[in-house]
Amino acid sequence: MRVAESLNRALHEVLAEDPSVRVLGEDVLDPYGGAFKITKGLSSRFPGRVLATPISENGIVGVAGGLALAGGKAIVEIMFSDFVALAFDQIVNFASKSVSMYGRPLRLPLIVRCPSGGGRGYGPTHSQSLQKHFIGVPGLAVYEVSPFDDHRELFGEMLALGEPCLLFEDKILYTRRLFGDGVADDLFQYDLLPGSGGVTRVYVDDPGQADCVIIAPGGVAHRALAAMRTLLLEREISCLLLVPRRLYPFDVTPLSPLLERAGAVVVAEESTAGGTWGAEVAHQVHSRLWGRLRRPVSLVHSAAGVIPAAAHLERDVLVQDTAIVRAVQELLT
């Protein structure tokens, strides 16, 4: 099953199991079913619970936030995550504050789905990874779709939080197959790191004997895997990949024994550098393990520039597996 099909099936199951859930967004009704077909079939199966909206991201999130605050549950689709900037006010100034600013805790089960990232030739304004702009907002959780994850469980976890959640869905994952049965490929296996709250670890042989740990969100997982393959087969360097389900709040404490044992950590993400999720992870690692690492945590980002539509130029800007390989080699030199 491909990731897009998995997300679509998960939404069907969520709506079937909970009549209080509503889905809102632009062009989400059948027969179109959303720009990436993640909402396909929902409006036909659940009439009146899937609402097509005008092109107004701030208005869509505002309505959904009010619906959630009034006792319902809302899942919003932002057609491209670049447009979530237009809903920044409703997310940061209304939804995230509403759970705690009325004198008592209130539930606001809201998920804002954000198809993100480049690699599909959509150009500068439809390819960005804007996660970093929502890291550190009290009352707001940030998640990212992973090809290792159970997406029905993912939606259930976010709705159960009772707080607004942003879910970033890297668009290049939509056509990729979901990993299953603990097998990533012919070299690597995966499982959930015990006690981590949803961090997948991908490894060859013993995860506790890796030379380096790579931490990456789900959208970068395939590039990290490609880098790990190159490092293992061509350099005999063994890496452990950690892929968290939730990016913020994020606690590195459960990861610390693995990070300390390796002594070398690379964080790879697709956003541009500066105030990023990766920088937050590096800060936590340094606070806990400074003096027990071979070198400071290495951060890998996309280049600081607009994302071109032309495939060869786009590839030059976005973070690639080769950049991760270089970062690991430099760290271990």
The other form holds:
Amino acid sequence: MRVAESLNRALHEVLAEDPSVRVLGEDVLDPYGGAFKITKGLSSRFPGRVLATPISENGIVGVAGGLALAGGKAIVEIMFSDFVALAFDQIVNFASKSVSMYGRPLRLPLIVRCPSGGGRGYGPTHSQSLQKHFIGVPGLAVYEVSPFDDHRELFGEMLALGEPCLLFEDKILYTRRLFGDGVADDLFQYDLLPGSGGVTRVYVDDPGQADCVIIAPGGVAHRALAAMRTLLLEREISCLLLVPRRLYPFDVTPLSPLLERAGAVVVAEESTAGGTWGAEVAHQVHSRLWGRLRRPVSLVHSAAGVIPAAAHLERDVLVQDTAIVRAVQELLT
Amino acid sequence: MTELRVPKLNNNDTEYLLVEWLAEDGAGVVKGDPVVVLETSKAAEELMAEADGVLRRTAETGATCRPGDVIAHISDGSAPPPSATDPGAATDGTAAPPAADGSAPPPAADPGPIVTAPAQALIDEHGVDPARIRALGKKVIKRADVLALLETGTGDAQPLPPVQRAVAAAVTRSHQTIPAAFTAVKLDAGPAIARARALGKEARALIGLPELLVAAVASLHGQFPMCFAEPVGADPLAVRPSTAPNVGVTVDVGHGLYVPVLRDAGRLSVKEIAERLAAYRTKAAQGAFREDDLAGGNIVVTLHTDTAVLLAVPIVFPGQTCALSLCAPQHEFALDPAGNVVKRTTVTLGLAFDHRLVNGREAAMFLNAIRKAITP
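Give me the form predicted together with its partner chain now, not the form predicted alone.
All chains and molecules follow, beginning with the one already shown.
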């Protein structure tokens, strides 16, 4: 099953099971079913609960936030995550504060879905990874779709949280197949790290026997896997990949034993450097494991520039598996 | 037969990217089944089958297609379907589908273990039997696994790698068939090394004694035809003269001994010789020699540049008459014509020759002629 299909199926199940859930977004109605077909079939099956909106990101999220605060549950599709910046005010100044600023805790079950990332030649305004701008906001949870996850469970977790959630969905994943049965490919297997609350670990034989741990969200997972394959087959460097479902709030404690054993940690993300999720993770790792790591945590980012539309130029700017390979090698030499 | 044509998906784009086939080539599809994903500059779009039948793709994953292009046929049996052009696609519809997303295809029935590059190098070097690797029962074979295998050993003889088997055959045949003799001279290499350095600077190429030697040998083809001749038959023995000096030079960068040939080396400048030798060394490092590079030599120059090598007796290659050896430079004290002690650099230049065709006198003359050519 492809990731797009899995997300679509998960939404179908969420709407079928909970009549209080509404879906809002631009062009989400059938037959179009959203720019990436994630909302396909929903409006036909649940008429009245899927609302097509004008191009008005701030307005859509405002309505959805109010709807969630009034006892409903809302899932918003931002057509391209770049435009979530238009709804920044509603997310940061309204939704995230509403759960705590009225004197008693209030529930605001809202998911803002953000198709993000490059690699598709969509150019500077449709390819960014803006996760970092939403890290560290009290009352706001940030998630990222991964090809290892159960997406029905993911939506359930976010709605049950009762807080506004941003869900970043790397567009590159939509056409990729969902991993299943604990098998990533002929080399790697995966499972959930016990007690981690949704961190997938990917490894060859033994998750405890890695020379280096790579922490990366779901959109970078395939690139991390390619890097791990190269490192293992060409250099005999074995890596453990950790893919967290929730980026923020993020607690590195359950990861610490694995990180300490390896002594070398690389965090890879597609955003540009500076005030990033990866930097937050690195800080937490340093705070806990200072003196027990061989080197400081190494961060891998895209280049600091706009994302070109031409494929070969875009490739140069965005994080590639080669950058991860380089970072791991530099860390270990 | 129904054609699956690319529809006009938006007003912005004149072409779209074929991102993924959702139905296998040769698969049966039902009207309304999604069969392919096209991507516009803004979105992904699925196309549905417009009829029931067997899908035959005519465009591959990653192709750029324009509105109106036919990207597949859906055959209902009324006409023979055109064959697929997607190279990754299985034509019979039974093999594994190509991995459109670039990930590894699903493993075949028994793909054997995955071998790391360092492990593979060791396996090649020692000619380890693949069955023994497989018998380890590991998913990934690392260098340490191969080392352990080599150490424990089973007492079985290890077959030689192919390159060394070829060397062994040539050496054996040489010793069995060629009554070789050997003569060596000591060469005052100082002036030659200085000349090589000057030539190299001028030509911006890496020129040393080996390059000068190859050029000198090639220049003597007309003067010493017998040294380049090919012995033919045994009784009576005959010789076949050569038309041009094709000088083989030994190259060994650790992957085995190769003797690539500089054809008609008399026509090459020292710079060209240096460039071709450099190219051969690169090929040796990459293991990229072709038959053509190694065929047709009629004399061989063997290089023994390891600093301690004083003297080396090369084998005469079957089908040839002479083989030269150039050893490492040695430093020594000597007396100049005025009786003063001076430091000088020498090398040993050896000539192994088929004594049936060449006698000691001619061998010595050939060596002296080479010496003069190197240090005019």
